[in-house]
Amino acid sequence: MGKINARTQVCGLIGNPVGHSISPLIHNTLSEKLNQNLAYVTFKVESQDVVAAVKGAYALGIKGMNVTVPHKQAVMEALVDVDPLAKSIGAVNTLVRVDGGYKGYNTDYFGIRRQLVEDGIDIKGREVIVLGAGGASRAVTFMCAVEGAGRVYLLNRSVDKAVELARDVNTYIGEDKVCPMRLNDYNKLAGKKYIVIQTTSRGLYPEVDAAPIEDEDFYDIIEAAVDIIFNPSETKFMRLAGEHGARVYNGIEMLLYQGVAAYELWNDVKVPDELCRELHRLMEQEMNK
C-alpha cells in the first residue's frame, strides 16, 4: 500500500460483519506489489443503510467496493448499471465507479471458475453436484452451467429454493441443465463419480462438527470436493470426502481469485500469476495464526 497521502485512492468492503475479513490483506498487498497508491478498508453497514452507504461512497470519491453478506442482493437497487451476468445471477459483490454512480459485477463467478482451473478440476461435460441453493450457490451454479458442465444436480433442504435457482439458470442458458433435488435424495445419485461443490454454511463456526450430508455412503460418489468455506481450513465435509478417496479443496482460492478479479476491474491491470501464488501463501499464513 505504501505511504498514504493526498493522492491515495480508496476502495473498500461493505457488509455486516466485516471485522473478520482478510480482503484488506489481498488488496493492500496487491497495491504494494504493483506500486499503486490505493488503500483498501472495511465498512460495517447495516441493512437499512446500504443505499445511503453506496451514494455516500460515490460522493466521497471512493474508487470501488466489494460487497459481502448480507448485502449482495440489496445493493443492486443502489447501482446505476449492472453487468448482464451479475443481473442474471441476482447478486453483486463488486462495484466499479462509473459516471453517476457504480456498476455492479459478480466476481464470485470468476473466483470459483479460476479455482477449479488452478486445481485441475475440469467440469466440461461432467456431472456436478452443488450442495445448497442460497446466495453463495447462485454464482457457483451459474458458473457450472455456463462453463460447460454436462449436468448440474442442485441439492437443497428446501426444494423450492433449488427449483427457483434451477429455473433462473436454465432460462439464462436456454436448456434444462440444472436439476433441482431435495438434499435427502442424494442416494438417487449413487453409481457414478461426481465433482461436488459445497456452498452451505454447514461447517462454519459454530457448526464446525457438522456437514451438509452426514451419511458416509454419499462420500463414496465424490471424485473431487470443493467447500467454499475457508475458515476452518478443513471442514467436516472435506474430511469425509478425503477419507473416501476424493481430492479436497477449501474456498480460500475462490476468495483470492474473486478479489483479484475485482482489483483488475478497478485498476485496469493484470495481476501476475506469481503474485497470486504469493498472495495465496500469505492468506494461508494469516488463517493459521
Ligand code: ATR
The other form holds:
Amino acid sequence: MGKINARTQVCGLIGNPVGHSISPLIHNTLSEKLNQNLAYVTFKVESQDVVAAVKGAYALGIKGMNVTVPHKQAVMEALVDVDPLAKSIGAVNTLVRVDGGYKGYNTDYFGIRRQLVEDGIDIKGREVIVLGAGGASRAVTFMCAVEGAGRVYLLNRSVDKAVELARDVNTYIGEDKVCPMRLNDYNKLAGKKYIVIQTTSRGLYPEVDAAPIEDEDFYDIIEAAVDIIFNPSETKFMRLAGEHGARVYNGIEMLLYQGVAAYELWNDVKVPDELCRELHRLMEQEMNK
Ligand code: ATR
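Please supply the corresponding structure for the form predicted together with the ligand (the preceding block corresponds to the form predicted alone).
Every component of the complex follows; first up is the chain already shown.
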C-alpha cells in the first residue's frame, strides 16, 4: 500500500461482521508488492444500510468493493449491472466501479475454480460430490457444472434446498447434470471414487470436532477432498478423508484466489503466480497466529 496520501485510492469490504477478515491482508499486500497507491479497508454495514452504503461508496469515489455475509444477495439491488453468471448464482461478492454505479461479480466462482487448478484437481468429465446447498455452495455447484464436471451429486441435510439449487444450475447449463440428494443418502454413491467439495458450515471453528457426515465408510469413496472452510486449517472432514487415503485441501486458496480475481477486476492487472504463492504463505502464517 505504501504511504497514504492525497492520491490514494480506496477499496473496501462491506459485511457484518468484518472484524476478523483476512481480505485487507490480501489486497494491501497486493498493492504494496505491485506498487499501487491503493488502500483496502473494512466497513461494518447493517442490513438496512446496504443500498445507502453502496451509493455512498460511489459518491466517495471508492474504486471497488467486496461484499461478504450477510449482504451478498441484498447488495444486488444497489447495482447498475450484474454479471450474468453472478446473477444466476444469486450472489455478488465483488463490485467494480463503472459509469453511474457498480457492476457486481461473483469471484468466489473464480476462486474455487483456480484452487482446483492449483491443487491439480481436474473436474472435467468427473463425478463430483458437493456437500451443502447453502449460500457458499451456490458458487461451487455452478462452477462444477459449468466448468465441465460429468455429474454433480449435490447432498444437503434439507433436500429442498438441494433441489432448488440443482434446478437453478441445470436450467443455467440447459442439461440435467446436478442431482440433488439427501445428505444421509451418501451410501447410494458407494463403489466409485469422487472429488468431494465440502461447503457446509459443519466443522467451522469452534465446532472443530464435527463433520457433516460422521460415518467413516463415506470417506472411502473420496479421491480428493476440498473443504472450503479454512478455520480450522484442518477440519474433521479433511482429517477423515486424509485417513482414508484422499488428497485433502482446505479453503484458503479459494479465499486467496477470489481476492486475486477481485483485485484484477478493479485494477486491470494480472497478479503474477509467484506473488500469489507468497500471499498464500502470508495468509497461512496469519491464520496460524
Ligand atoms: P453458507 O453461506 O456458509 O453456505 P448457509 O447458507 O446458512 O451458510 O448454509 C449452511 C449449509 O451448511 C447448508 O447446506 C446447511 O444445511 P441445511 O440447508 O440443511 O441447513 C449446512 N449445515 C449446517 N449445519 C449442518 C449440520 N449440522 N449438518 C449438516 N449440514 C449442515
